[in-house]
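Just the one chain here, laid out as structure tokens, in the form predicted on its own.
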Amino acid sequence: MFSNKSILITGGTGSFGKRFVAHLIKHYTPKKLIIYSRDELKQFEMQQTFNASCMRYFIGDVRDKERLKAAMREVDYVVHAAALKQVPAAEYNPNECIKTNINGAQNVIDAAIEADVSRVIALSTDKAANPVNLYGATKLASDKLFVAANNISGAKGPRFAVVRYGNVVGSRGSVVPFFHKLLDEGVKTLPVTHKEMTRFWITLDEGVEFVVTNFQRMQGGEIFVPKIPSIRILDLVESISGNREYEEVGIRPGEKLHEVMVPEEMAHHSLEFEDHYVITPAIKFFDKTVDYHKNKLGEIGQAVAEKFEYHSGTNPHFLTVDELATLDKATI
């Protein structure tokens, strides 16, 4: 699907972008792989590893619509990964978070429509479901913008979809490298916000493969949610430190005890497939009727139960301490 095609990744110097690029270079022969980000140092560092002839590096911010338009000329597919993601930072700098996560999302949409891009997938977060913090609220707004963009683009314009998943193991900002750093510094008890906390858990490779597959599945307007395991924070502490010694420091501003990826309120819009869920659009597109029960790969989905909720605390699949330890060693 991606061979001889041009692909642009906003925020492409991040953890996801690097792994996504590595996957495409390994499995496809892209015409162009465009890294669009605002940090020249990170681009320089990335060029030392990813310097294939198909690579292009564009310095630019998603807040800059004109620069996005220039970068998207003759592009076939876009992955929108750029965002301000730190929950406490967003609480203290709300305007900056809104400028990037909401205004930037609209700029990506406008540029993609003007450039007549084929397909766009925006990366979301479990914090966008029933948000209690500004970061989650901006990502919910972004999700709504990308879903509604299918209406704006019309019958023959770009198709837009969203991928929503939980914490990415070992990514920048993840608690795992933070815990390792503390242990390396000689700390004996790890800080946890609350001993009952649970989170959804996904590896970078799983996230990349899910996005790649959804480019093939998408019809436009879907929010794709993978079926992934949950973790208990004290199990994570034990898997990394070898014991369950911890110091409870309290929940940070805007933080939840558990996360949700499919809220109960959206159950009547949600479908279950073998390895994922799809939240279908709450709005109807004027140009055509889409049957989301069967995707472009021919996979068949069924409506979820009336009060279904995909919740990290009630998820039937939790990783064990041993599984977490094995996963940790594989991602170090």
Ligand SMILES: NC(=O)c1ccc[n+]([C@@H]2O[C@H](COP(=O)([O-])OP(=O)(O)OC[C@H]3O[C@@H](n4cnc5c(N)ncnc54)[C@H](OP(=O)(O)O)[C@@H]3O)[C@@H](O)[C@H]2O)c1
Contents of the next structure:
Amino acid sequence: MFSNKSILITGGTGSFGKRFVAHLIKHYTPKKLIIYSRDELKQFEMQQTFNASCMRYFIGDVRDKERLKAAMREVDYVVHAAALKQVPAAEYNPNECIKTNINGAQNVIDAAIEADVSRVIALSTDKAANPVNLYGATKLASDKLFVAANNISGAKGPRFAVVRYGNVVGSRGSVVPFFHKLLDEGVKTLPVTHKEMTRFWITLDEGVEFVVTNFQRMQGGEIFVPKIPSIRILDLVESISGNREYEEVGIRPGEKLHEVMVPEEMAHHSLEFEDHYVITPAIKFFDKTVDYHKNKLGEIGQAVAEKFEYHSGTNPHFLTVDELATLDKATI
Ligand SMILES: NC(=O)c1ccc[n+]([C@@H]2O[C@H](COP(=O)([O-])OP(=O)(O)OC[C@H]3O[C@@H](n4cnc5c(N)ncnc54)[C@H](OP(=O)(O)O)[C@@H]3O)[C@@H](O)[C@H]2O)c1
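Given the form predicted on its own above, what does the protein look like in the form predicted in complex with the ligand?
Below is the entire complex, every chain and molecule, led by the chain shown above.
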């Protein structure tokens, strides 16, 4: 699907972008892989590893629509991964988060329509479901923009879909590297915001593969949610430190005890497939005949139960301490 195609990745120097590029180079022969991000140093460093002839490095901000339009010329597929994603930073600098995550999303949509790209997938987060912090709220607004973009792109224009998933094991600024850093500094008791906390847990490779497959599945307008395991925070502490000793430091502003990926309020238009869920658009304008029960790969989905909710605390699949330790060794 990606061989001989041009693919642009906003936020291509981030954790997701680099792994996505590695995956495409390993499994396909893309015509062009365009990295779109702001910081020249991150791009320079990425070029030391990713220097295949298909690689292109564009300095640009998603807040700059004209630059995005130039970067998307003759592009087939776009992955929109650029975002401000630190919850406290978003609370402290709300307008900056809005400019990147919401205005930036609309710019990506406008540029994709103008450049007539074929398909766009935007990355979202569990924090966008029933959001309680500004980061989540901006990602929810971004999700809504991408779903609705199908209505303005016309019957033959680009198709837009969203991929929503939970905590990425070991990603920049996340809890696993934080715990390792504290232990390396000699801290004996790890800080835990609340001992009952649960989270959805996905590896970067699983996230990349899910995005790649959804380019093949998508019809436009879907929010794709993978079926992934949950973790209990004290199991994570034990898997990293070897014991369950912790210091409870209290829930941080904008933090939830559990996360949700498919809210109960969305159950009436959500579908279950073998390894994922799909939240279908509440309003369908662009193609009233599209049937989300059967995707482009021919997979069949069923309506979820009326009060269904995909919730990290009630998820039937939790990772054990041993599984977490194995995963930790594989990702550090
Ligand atoms: N990591 C997770 O646990 C997780 C979980 C669920 C969903 N997600 C979502 O997955 C996506 C990718 O996350 P990630 O972990 O790869 O993030 P990351 O490692 O922090 O990378 C973010 C990327 O976005 C770029 N960027 C930031 N602001 C930009 C702007 N205004 N214009 C252009 N590029 C900009 C950054 O480069 P520059 O700073 O050089 O511009 C960087 O390349 C995000 O949309 C995030 O919301 C992440």
